[in-house]
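Just one chain follows, in the form predicted on its own, and it is written as structure tokens.
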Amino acid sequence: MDFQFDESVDRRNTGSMKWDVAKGELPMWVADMDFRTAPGIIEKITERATQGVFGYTVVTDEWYQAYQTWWKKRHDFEIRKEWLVFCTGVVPAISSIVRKVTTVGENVVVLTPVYNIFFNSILNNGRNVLESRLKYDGSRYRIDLDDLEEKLSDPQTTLFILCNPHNPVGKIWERETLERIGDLCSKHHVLVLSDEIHCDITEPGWEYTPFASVSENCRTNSITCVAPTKAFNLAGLQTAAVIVPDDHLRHKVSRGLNTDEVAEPNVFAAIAPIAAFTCGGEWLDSLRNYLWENRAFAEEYIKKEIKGISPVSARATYLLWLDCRNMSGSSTQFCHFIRSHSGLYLSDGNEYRNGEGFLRMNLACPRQQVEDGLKRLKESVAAYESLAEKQF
């Protein structure tokens, strides 16, 4: 079926966070897509909206079954119904869990560069961010396991937040790496919170491994946050799930989510995941093909047309991590210049910590938009280097 990913959807003047920008600007920063979601989801939401009554909503058996069936079929992971807890979003879940399972002043370890909102969830709740910096050798990222163990062994460290697959570098963590993380966290009595929201956006032919599926250590000592929102572009519906295999830990997490009032769905938040996981598979497979065609196009264009920038190879997410370390000045200066010069709005690598010299570009848009963004980037690089010769 042709899902028309090349069709442009005008999102201006709709209250879109991404598109609330000046006229002529091209936003390719925040991680949402410019595609309409799967037809089956639209159909189910429209059908429910037509009823016209929007009262209090409960989580039905179909919601649990949809998650269980999808993870078993797509990711070879059997999830028991009782492990699943509804939440209004992955970020609300992370913030609630940080508050419930750690205390003020304790350390939360993260692998940087990483999704910047993790820092908000940690710091806004009075906990300390403890970075274990990923190593980049010019072609791939890896974990410095010695450094990670040092950070985990600190008696003040009680939680490790994993991004699996990893945003912004697009890394799918290997099973062996996940098992090692699980062993280290168990050894040092550190709980693992795994954000797996990008799990369904992988290169065709490549699959991610759910952290909790790797070993007994990983299963009993982890909390996993998942959602259909990234894969099906549903973030505005505020829907997610938390997977907690351990009974005692699940009770604690559930109480935290309820106390924070993020454990009840709105009417569409309960319906959308069921529709996505039961009738969205064909759409998602087509989407993944389109996204990797966009990525291949962007990488080839940059290599041929833009000197001083290198795309970092990735197997997951629709985010292109750009190595700009050969450019003059800082990535913050460069990012601001690109926007002011061409209107292209990208994300500064410094937002993710340990990301100086990198930029993040969202490729989840029609091909013509990708082409437009790359042309603006090329023009900006030329103008920036010309200016840099005089200033730096």
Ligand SMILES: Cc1ncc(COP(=O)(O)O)c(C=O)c1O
Given for the second form:
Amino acid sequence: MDFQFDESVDRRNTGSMKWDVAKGELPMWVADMDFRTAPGIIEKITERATQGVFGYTVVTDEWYQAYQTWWKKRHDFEIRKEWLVFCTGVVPAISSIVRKVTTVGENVVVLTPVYNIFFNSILNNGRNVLESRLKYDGSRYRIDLDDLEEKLSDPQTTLFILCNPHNPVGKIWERETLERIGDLCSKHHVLVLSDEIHCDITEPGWEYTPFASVSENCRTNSITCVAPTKAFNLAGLQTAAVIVPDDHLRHKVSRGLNTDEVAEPNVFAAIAPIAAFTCGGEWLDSLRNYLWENRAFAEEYIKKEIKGISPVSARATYLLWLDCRNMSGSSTQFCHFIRSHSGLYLSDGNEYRNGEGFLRMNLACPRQQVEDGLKRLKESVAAYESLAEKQF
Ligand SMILES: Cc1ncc(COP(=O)(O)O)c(C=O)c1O
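Can you switch from the form predicted on its own and show the form predicted in complex with the named molecule instead?
Full assembly next; the chain just shown is listed first.
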């Protein structure tokens, strides 16, 4: 089937967080896509809306089966039904888990640069962020395992939040790396919370490894958050699942989600994952092809046309991480300049910590929009550098 990823959908004046910007601006920051979701999902939601009764809702057997079958088929991981708990989102789950499994003043370790909302979930609950900074050698990111162990071995450290695959750098963590993380966390009695929301957006031919599938150790000492929302563009429906294989831990997490009132679905949150995982496969594969064509197009354009910026290659997510360390000034200044000069709205690498000198660009939009964004970037770079010559 041919899906229309080139078609642009006008999202202005729809209460879209991304598109609530000034006229002429081009938002390529927040991680949601500008594509309509898979036809099968729209159909199921429309059918449900047409019935017209929107009472209190629970998840049905089909919801569990949809997650189980998808993970078995797509990710070669067998999830038992009882391991799965509904949650209204990955972020609500993370915040609730932080509150439930750690105490005020304890450390939560993260690998920076990383999805910035992790910091809110930690800091807003009175816990400390302990950063283990990823190393970038100009072509790939890697974990400094000695540094990670030092942070994990602090007796005040009780939780490690992993982003697998990793936003913003687009890295799929290798099985050996995950195994090593699992060993280090167990050795130092640190629980692992693996956020796997980006796992279905991988380069065609590339597969991610679920953290809990790596070893018995990783399975029992982890909580995993998954959702169809990134891959199928359903974030506004607020739907996710938490996988907790260990019975004792699951009871605890489940109580936390319940007391935080994030454990019950709205009507659409209950059915959208079923529709996505049962009829969205073909659409998703086609989307992944389109996204990697967008990535190839953007990488080539930047290499050819934009001096001073180089794209970081990635096997996951629809986010392009741009190395702008050769530009003058800070990436915060540069990011503001690009927006005010050309209307192109990107994310500043500093938001993710350890991201000074980098910018993040969302490529999940029609090719024409990617082209428009890149042209604006090119013009901004030229204008910024001639201004910088005078000012810096
Ligand atoms: C790594 C990561 N986790 C979680 C989320 C958001 O999850 P949710 O919308 O389910 O709260 C995002 C959104 O960009 C993300 O990148």
